[in-house]
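Let's start with one chain on its own, the form predicted alone, as structure tokens.
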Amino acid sequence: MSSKITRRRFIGRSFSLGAGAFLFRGFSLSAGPQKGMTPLVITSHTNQTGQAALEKGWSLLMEGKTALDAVEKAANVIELDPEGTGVGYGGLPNEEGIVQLDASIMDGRTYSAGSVACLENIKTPCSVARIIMEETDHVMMAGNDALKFAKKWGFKEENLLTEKARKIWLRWKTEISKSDDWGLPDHLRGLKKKKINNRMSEEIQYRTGTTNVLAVDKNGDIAGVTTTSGLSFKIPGRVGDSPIIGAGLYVDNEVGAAGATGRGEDVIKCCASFYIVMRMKEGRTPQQACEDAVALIAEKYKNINPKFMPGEKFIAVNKRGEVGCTSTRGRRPARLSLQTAEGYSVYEGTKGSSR
């Protein structure tokens, strides 16, 4: 299998959105279709771990396994990576230093779905979600009861907080208030971006981190996974869009699939993944449908706070194997990784306003 990374960039200066979607200032749109090919597997991760995940998923597709098998096992590769701080083992904790995971899985062939929310001490939450989907008549389980359920099915309870994530969390704690006793000595506070005591004094920002894996197998069946450790340092019990079917993930076997990453609250409010799939059903390409979702969010805020735009990223694939991705903001266009019979590549979509 080729490891060469190619970029497929389709950037245009203008595009007219269809009914129900709105163009917003500063949005750079795609021009021209992406060549479709199936089977394929894609992920929002574009680093080495993402490539390793696709290699795993692709190998399963080549063995004749289902799209569902491919997305689960590919997502497991990312969930088990201790260097990643946004998914599974190694994910950043909530404000109390506890890692709480969310994940969802959906099988287009059977129109079944499963998810977990606020799951602790299990490294592969998307696999727990699959058990919920296949062995119960429920869709979502949460918290301690989801943990009990996972243990009954043989999942091993383990500490998810890596040393790397713990140190990031401790640095955040030193920055959350200027009036308590955490952080630098009083006489050193305010000296930002200067090296003090062999470390940098810098503001620790909230981070989002999620991954989507979507696949179409040789039978044309579609499946997807979204998995995350959620917003870093979140209030304990906070649930984002990732485990919510229709928000962080949606699959329609006759149309395609979509997934979301980023700040999930606005994804929940606009049912973004469902919206993207329905736009594809109406004839939009995956790229256009992702852009439609961004424009929808912008439209909702234009009369409330026109300068506000939450940080979101959407990826999508249709039944023909065409893909798309976009982000609401950022310095560079959104990207996704994909694996087909032609090898591994990185598709570059579009980016939204920098406001």
Contents of the next structure:
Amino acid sequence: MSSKITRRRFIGRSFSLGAGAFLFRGFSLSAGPQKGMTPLVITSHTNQTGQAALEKGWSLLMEGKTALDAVEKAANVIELDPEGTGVGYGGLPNEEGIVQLDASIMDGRTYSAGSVACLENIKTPCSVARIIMEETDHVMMAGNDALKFAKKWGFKEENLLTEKARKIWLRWKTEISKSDDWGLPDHLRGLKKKKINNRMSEEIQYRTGTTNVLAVDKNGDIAGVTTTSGLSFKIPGRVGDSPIIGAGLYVDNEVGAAGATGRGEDVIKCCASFYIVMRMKEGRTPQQACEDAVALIAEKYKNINPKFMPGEKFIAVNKRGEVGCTSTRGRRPARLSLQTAEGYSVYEGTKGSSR
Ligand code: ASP
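Now show the form predicted in complex with aspartic acid (ASP), given that the preceding structure was the form predicted alone.
Following is the full complex, with the preceding chain placed first.
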């Protein structure tokens, strides 16, 4: 492990493919439109948990359940996975070691939305967001009052910090700065760590990774979820893009849906998911619309700091079941996984913008 760890390093990491996946390449601007197919359910997660989530969502769609049920229950699979350090239970904590979750849900059929921010101790924040959406006239609730609200609806308060996440957090605390009192005693700093402390030779993977789950059901209705533990080691109280409707998630039943992961601050400023859906409304394919959002961010910084490009990944689906994704960082193009009547597959989009 390298000695210097910054938050930015955690963004944009890719996951390995789940067993049995087949990969098909996205059509970028230069290639023609892809074959759309509905019903379908897609997620930004391309690991085995993502595949398990899609199986759950797909089985519900096949039982005739709504896109809303499919995205919520599929996202729950990812939220409940203790191994995933970017979402729900097992997510990496804030700088004080407390797991604070953000999530949103949107139902295109009824043009309803719900979201929670800085929610602690509840493993399935997107289900709390759904209760807010369906059982109140509000869209967004935050912090301790959101927790109290969730408990009234029967959600169980639980410790979300797994041993794995706690160890990663402690590693971060001890290594993030050389000028505070965390880490080795002063007189041992600069010496070979392995010799002093065996613990330091153990490799720990640092990651973050929100998930987006989007679906179109048999009736052509569209729904989406975005759920996350947010930026690892964030300042307590920081809210990212995930619970902000239009930023981390947007659904328009006549058009499609989009979701974002990555540096939330920029997703918020450019209302990325809303922008992507509006681009699709203007006739852009999901792939083109995702790339348009990257181009929009680049345009905003071109006179301020042209070298700056935040780490982002966008995914989108339209009403016909065509999909798209792009990312701004990483060695390879962005991927999403999808489940249709033809089975499970991984779609490879692009990296960056072709504008
Ligand atoms: N978008 C999330 C946030 O800013 C972080 C992530 O996707 O990893 O909270």
